[in-house]
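Here you get one chain, nothing else, as structure tokens; it is the form predicted on its own.
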Amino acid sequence: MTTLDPIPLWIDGRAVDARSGRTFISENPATGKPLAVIQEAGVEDVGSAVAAAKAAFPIWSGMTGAERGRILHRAAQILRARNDAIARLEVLDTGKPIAEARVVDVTSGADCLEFFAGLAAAIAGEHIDLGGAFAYTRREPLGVCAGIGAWNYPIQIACWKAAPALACGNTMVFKPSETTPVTAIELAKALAEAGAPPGVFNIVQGAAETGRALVAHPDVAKVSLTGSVPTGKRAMAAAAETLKHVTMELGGKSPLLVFDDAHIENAVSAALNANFYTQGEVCSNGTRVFVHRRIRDAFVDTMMPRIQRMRIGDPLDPETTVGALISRVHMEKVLGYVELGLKEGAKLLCGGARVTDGACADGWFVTPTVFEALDDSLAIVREEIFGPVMTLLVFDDEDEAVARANATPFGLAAGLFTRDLARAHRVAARLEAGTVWINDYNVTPIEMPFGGVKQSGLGRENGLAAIEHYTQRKSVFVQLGDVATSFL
């Protein structure tokens, strides 16, 4: 039984119906039931939202940066008023607890929007003089944006994509996961309510189809994606075709040093957040936890008595600090890790097991998992799981831990603990990582740009560099005398 009335696509400035006359259910996580049908974009759908978009593109474009920047504004005041009603049909969707998401999850949204509102007027371009001439050049928006989201975060990843594009002059046409595609919409229509004109942002729900057709449609000129290491290769190649411009945030398997100075209350706390918040699906997560041996007792003593404490159950109680899993299959490949990091040899020191009891009969709930290993080469140290499994390595000196560290293939994040400056600084930048946290974990203000190095993409979201991501310059020569330049 459903819980939500059937969500349509959003093109145009309206809720419409698919033509493909397909859907999908959402389930939620923390029951197993059916939570929503979705009405499914095909083709067809996929093009008539491209085609509302680039109708837009010229009326939205043509607005100054100062009245974008204003209903952008009034869009983040919606979406702040409606913060408990979205934050709860998030918990709903994801599994997460209700405790985050009414702090993190729409409010971050909306933060993004306002810091990218109040960018949108100062979007400008360089003048050059050249003596008897001079030159300027012009930020100019690219066009269609499609912007495709993950499931961990959707509304918060919906106005990530589409604040910096709207805010530079493009429109945009967004497909969140068919896993979490219940929210996205919500953004829509506070963008419609706050004055947006029709077409400029659209929602095209669906599941690889859709994402192929949007990437590889000739109209798009831009693709900003999140999502797996393998989903980005597929769409970056196919955005090739066109040569459209590319944002990939990609996963990770993010390393979290914790030197032999650190203070380790702060250190543990960095790492219980970097491995169990949000069930560990998360993508920067710092699930290699290489601790200095002299501390090596000292962290575990202090970090179990905390994973003990906390409470997995009803992610819409309050007092919930570890939800559900997104999903049964994903359940089951957290906890095959799980087995293969037994049989690899890795020491459980807890957790590991589906929770079946109480509120969490039906749902997909696993307990914080934490492993030590002494080989960096187990599948549980090199592939990410993109669950609540922490693995505990031991280190030495701080030439290892940063060759360790830097041993993947990943390079969205990393982190460090010391008191020592110096090293700090020296770390931070041996570490070959798209952002590295000195002393904290998971810190993401909107002001800060956000993205990945190696195989963990390419591009920047938020801070001022996701401005470069959605312009292009233009440049313009000015002749100001009476005869233009002459070579023959």
Ligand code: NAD
The other form holds:
Amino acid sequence: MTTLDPIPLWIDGRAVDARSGRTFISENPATGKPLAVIQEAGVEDVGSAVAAAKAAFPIWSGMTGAERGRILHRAAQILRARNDAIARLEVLDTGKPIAEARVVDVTSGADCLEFFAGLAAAIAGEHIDLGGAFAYTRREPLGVCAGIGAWNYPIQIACWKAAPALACGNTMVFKPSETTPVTAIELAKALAEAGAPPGVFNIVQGAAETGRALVAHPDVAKVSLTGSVPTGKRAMAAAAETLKHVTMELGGKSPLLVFDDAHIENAVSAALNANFYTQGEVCSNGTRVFVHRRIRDAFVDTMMPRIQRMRIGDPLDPETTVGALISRVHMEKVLGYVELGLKEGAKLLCGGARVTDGACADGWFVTPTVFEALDDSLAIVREEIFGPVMTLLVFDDEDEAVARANATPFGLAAGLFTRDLARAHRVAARLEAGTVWINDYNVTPIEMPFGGVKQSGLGRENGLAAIEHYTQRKSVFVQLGDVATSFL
Ligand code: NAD
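Starting from the form predicted on its own shown above, please give the structure in the form predicted in complex with nicotinamide-adenine-dinucleotide.
Every chain and every other molecule in the complex is listed next, the one we just looked at coming first.
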């Protein structure tokens, strides 16, 4: 018995049954119970979706940017009007608190659609004066783009990929995570109602096999994937077969540096946000919190009571601040890291346990956890846990903090707290990360490019930068003289 109606694929502007005949179940992480039956796209279904996107490409890319922008804008309005219903679905599917989902997930997705709706008419090439000749560049769409999502921000990720792709004149086949496949279709419906021609945006649900079929399809020009580093590497290798463009938004183990002149209350707020928001299931989380030795005690004394006040429980309760982890398997992975941390000699300052009472009885709830470690080589310091586990590390000077912060193959984000202006910008420049927050953390306005360096990814989502990644330049040379150039 599931709570929601079965969810079909969305191909060529309408809901369709999967030809694969296969289905899978999405579970509610807060109850451990089945939430919905989802149709699974097989290779043939992926082929139909790509064919629909390919057929729609000349129509969509032939429209003016202003026309595409109007459609994206209307879709954003439709999503905003349905915010509460979609937020509720997102909570049931992800286990995140409703208080977050109401203000972040759909909102951020709609912000993104609006931002790129506004830009659509402004996407333009350049004029290059060559004296007696000139050249211009055309900024052309790539064709059919494949979007592949992770499970932590399902509708937001779908919008972050669809909005820039569609604004630039591309069409898209989007595969949501198999763990959170429920809400992507809401974006497809909104776009269709807003007037997007059939085939412009298609949804194929399924797991890695579906993703692989999409990446391998010869008519897909670009793959934009949000997921873990190993998945990103596999998808990128497969995309190389036909030299597809790629944007890879991958994992991280980001540092947050708190200097001894920091505003401690604010730094603690950021550290909490950077570790326990969405149960710690955020790619850019600042899970390595480096605190200057002089303020270590003040930092911990300020933070602990605030952690005790967090409310872990039913994600649909507006008072809940920490919801359920995405699955039993993931919860066990997180608890495995807690055990490993203890075994490796890290000191557990709080948390580290599964919660099984009251509203949490049947779901995958873990208390906000803080370790203190003396050694950066521990697995809990090096590896992405993707759960509510913070590691506190003490440092003595700036060079040491920067060197330790950068000693990781990841480079998604970083944060620093200081009231010294010169130090703030000096350290921001030295940190190896795609985004650095000064005196804040995990703020991702749509106007600001987002993405990783090193093994955290390639390409950028959001901001003007995303346009680069969904278009290609064509140079057109124009001879104004009456003789063509010849060396022969
Ligand atoms: P995952 O890597 O397991 O899966 C990501 C997506 O890739 C899923 O849709 C999955 O079905 C698909 N997939 C798996 N194998 C594939 C293949 N061979 N070819 C094509 N597609 C394939 O990641 P997840 O567990 O869903 O998400 C958590 C990870 O995502 C974490 O590492 C997190 O840091 C990262 N993440 C990154 C960002 C970012 O913007 N950088 C945002 C959110 C999550």
